[in-house]
Structures are given as structure tokens and as C-alpha cells.
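The form predicted alone is given below as one chain in C-alpha cells.
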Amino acid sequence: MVLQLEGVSLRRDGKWILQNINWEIKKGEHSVLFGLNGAGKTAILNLLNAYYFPTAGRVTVLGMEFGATYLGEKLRKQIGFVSSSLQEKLHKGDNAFEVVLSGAFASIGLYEVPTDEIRSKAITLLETLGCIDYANQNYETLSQGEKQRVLIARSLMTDPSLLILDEPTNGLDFIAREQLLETIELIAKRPDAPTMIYVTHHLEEILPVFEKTVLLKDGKVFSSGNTNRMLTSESLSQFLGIPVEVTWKNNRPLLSKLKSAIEAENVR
């Protein structure tokens, strides 16, 4: 079992951000996190991370079990994690090569001397996912896209048992999200891909490879299970409050607003 949520709270500035969260991920099980925003998302990846502690409940990530193991830097180098919020702390002036190495070590920055192994890892990493054309560039040259190539191949410098991709195409346009998440499928069908969960709030970017997902809203699990009886017109309609239909187009769903009868009946 790669992720085992059992009954977890979380409470922070006296407000309870996630309530009786159960979740199971098994090794080689791709999952979607979808909710709104604040529906508590961000609060569940602290916690994987182990940047939180929960307020009730249980949580073992990779086998540990928080409270009981020391966490921390031990925990994170097994999870590779690509997420928006990252690209603000990297250090300003490093290239896209420097910001792929610093994955080695789990850091934001170079502080230790890559070994030659490293750097070649780096490499083949950045051709891997086609960024070697760029890699002496200044990262934050370089467009949104290429620079969510380069988080996702320093996140893979450890090879992580777990790879967190948090909302991977905000701000990208129609062609480099197409173009990133053919890079997402390819790494999800490698032999040794990590078990990866994909975090967003747009239907329309959940890939085949991802078998369940979690629907999140108001901090709570509204419900989960396989992907194909998540996302219906259905239970859509009734996660988000509004009927919706869901359409499926070369395996990816596709979500649109349907009228209300009053608003039928003014159209008429």
C-alpha cells in the first residue's frame, strides 16, 4: 500500500480543513484528486508531504506511518512532488540543468557537488523528457511549459515510489497541455513508473492512466472509486450542486453546464 488515509482530520487556525478522510492508493495505481477550489486539496498534499500532522486519524505514507517514524527529508525523497508553488522558491539565476540536479538532494538549490552519476541521470532525464535543449537556460526564462518539464524530471531524480503532480497545466495553453500530459502518460505506462496522483479541478485533463479518482469537496471525501463511475453526468451533478453532463471523447471525460428547466423555458 503506497497511501493510507484512515478517519484523518485536520484542523488549523481553529477551523477543521478535512474531515474523516479515507483514502487507499495501492503500488502501480494512478488516482485523481478532483475537487474545487477549497475543497481542501492542498491541505491533503501538506499532509502527504508531512508538512502537517493530522489532528485525528491515521496516516502512512510508503510504509511510514506519521508519529510513529521519523519523517521529514526521509519521506520526501521518495515522493516526487511538481507543483506551481514550487517554482516560486527556486533560487533566481539557476538554469533548468541546476534545477534538475537539485532533485538529487531533495533541495531547493545546489549545496552539494553533483557526482558524475547524478549528472548523468540529469541528463538523460532532460532528454528523456525534452528538455535538453534549454537546459542551460535560465529557468525563469523559460515558458510556463518548458518549466513544468523541468520540475517533473527534477522530481524524478530519485526515482520516487510516488509522484504528486498538483495541478501541472495551470497556465499553460491548449498545445503545451496536450503536450504535457502526453509526457504525463508516458511516464505512468514506463515498467518503473512511480504510483502517481494527478491533482486538478478540470475534468477534461484526466488521462486514461488514471483508473480512480477521489472526489473532494468541503474538506470531506464526497465519494471515490473507479474513474469511469466517478465522473458521470449523474454524480457530477450532485458533487457540484448544478446539472452538468459528462461527455467521454478518446477516453477523457469532458464536462458542460446543462440548462436548468427555467432557463429552458426563458430560451423558449
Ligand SMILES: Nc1ncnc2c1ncn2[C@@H]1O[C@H](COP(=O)(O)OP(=O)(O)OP(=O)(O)O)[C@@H](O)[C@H]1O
Given for the second form:
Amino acid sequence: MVLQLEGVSLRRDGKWILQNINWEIKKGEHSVLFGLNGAGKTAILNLLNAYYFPTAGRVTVLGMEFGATYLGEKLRKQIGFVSSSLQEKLHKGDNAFEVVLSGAFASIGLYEVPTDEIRSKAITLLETLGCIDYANQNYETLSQGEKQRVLIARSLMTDPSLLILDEPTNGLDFIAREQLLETIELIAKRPDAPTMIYVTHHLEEILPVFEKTVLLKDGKVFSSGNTNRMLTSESLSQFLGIPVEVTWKNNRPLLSKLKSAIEAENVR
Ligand SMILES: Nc1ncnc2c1ncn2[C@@H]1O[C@H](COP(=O)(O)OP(=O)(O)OP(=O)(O)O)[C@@H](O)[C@H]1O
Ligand SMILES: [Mg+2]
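What's the form predicted in complex with the named molecule like, now that we've got the form predicted alone?
Next comes the full complex, and the chain you just saw is listed first.
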């Protein structure tokens, strides 16, 4: 089991952000966490990273139960985390290579001297993710798409068992997004692939490798199960509270809003 949330609730500043979340992920079961703005997606990720502690319930990640021991650094080295929120925390002035290197220490910025082995691993990952051409460029000056690739390379430095991608296509244009999704698919298909959690509110980004989906709404699990069963017109119309249609093209779902009866009448 990679992840086990049992009856997890989270209260912050007097407000229930998550309520009675139950979620299990087995090794190799790439999963999607889908929900609208404010559903609680980032709150769950903060729990998984041990940045937040649950108000109630149990969180077990990679066999380690929170609260039982201090998990901070040990856990963070086994979890790769890619999020645009990380970008604000990176050291100003670091180049792409240094940002990737820092992943080896699960730290922001370099506090330890990297060994030759670590340096060559960073170079290999920069090559794999197609970032080698801008390895020496100041990270801050990279485009959004380039930055996201660098962050994925960084997250893979510790060979994590779990890789969390929090809206990784934020700010990317169509081409950059599709390139990034191709890369994610390649990583997923590697024999030593980490189990991946893909967090998004864009349906069309959900790749076929993500077999399981959790629909999160107002801090609660609305439903969960096999992706193809979660992403139907019926299920999503209920979830979103408006009539929608899901169509599949090239194994990818597309979401469109159906005209309500009143709108259809007005058009006529
Ligand atoms: N520390 C906090 N104190 C009070 N409310 C909070 C706190 N952190 C998050 N929230 C609230 O909890 C809810 C869930 O927030 P969260 O950031 O997890 O949403 P999200 O699903 O990641 O949304 P988005 O898609 O917009 O990123 C929001 O209504 C947010 O305002
Ligand atoms: Mg969020």
C-alpha cells in the first residue's frame, strides 16, 4: 500500500477543510485527484507531505503512519512533489542544474556538497526531461513549461516511491502541455516508475495510465474508483451539478456543458 487515508478530517482556522476522507492507493496504481477550485486538493497534498497534521483520522504513507514517528525528512525523500507553489520557494539565482541537484537532499537550495554520482544523475535527468540545453540558465528566467520540466527532474532525484503532480500543466500552452503529458506517460511506463498521483481540475489532461480517480467535492470524497467509471457523463453531471457530456478521443476524456432545457428553448 502506498497510501492510506482513513476517516481523515482537517480543520484549519475554525473551518472544516476535509471531512472523513477514505482513500487507498496500491503500489503502481496511478491515480487522479479531481476536484474544482477550493475542493481541498492542495489540503490533502499538504497532509501527504506532512506539512499539515489531520485533526481526525489516520494517514499512512509508504507504510509510515503519521504521528507515530517524526517523518519529515525521511518521508519527503520518498515523495516527489511537483507543484507551482514550489516555484516561489526556490532559491533566487539558482540555475536549472542547481535546482535539480537540490532534489537529492529534499531541500530548497544546496546545503550539502553534491557528490559526482549525484551530479551525473542530475545531468541524466535533465537529459531525460529535455532540459539539458538550459541547464545553466537561471531558473527564474525559464518559461513556465521549462520550469515544470526542471521541477519534475528535481522530484526524481531521490527515486521516489510516490510522485505527486499538483496541476503540473498550470500556465502551459497547448504544445508544452502535450509534451509534458507525454513525458509523464513515459515516466509512468518505466519499470521502476513511482506510483503517481495527478491532481487536476482539467479533465482533458487525464491520461490512460491513471487507472483510478477520486472525485473530491467540498472537502469530501464524492466518489472514487476506476477512472473510466468515474468519468462518465452521468457521474460528472452529478458531481458538477450541471448537465455535462464526456466524450472520449484518443483515450482522453473531453468535457462539455450540455445546454439546459431553458437555454435550448431560447436558442430555438
Ligand atoms: N489555512 C487555512 N485556513 C482556512 N481555510 C483554508 C486554509 N487552507 C485552505 N483553506 C480553504 O480550504 C478550502 C480548500 O482549499 P485547497 O487549497 O485545498 O483547494 P484546492 O482543491 O487545492 O483548490 P484549487 O483548485 O483552487 O487549487 C478552500 O476553501 C480554502 O480557502
Ligand atoms: Mg490547489
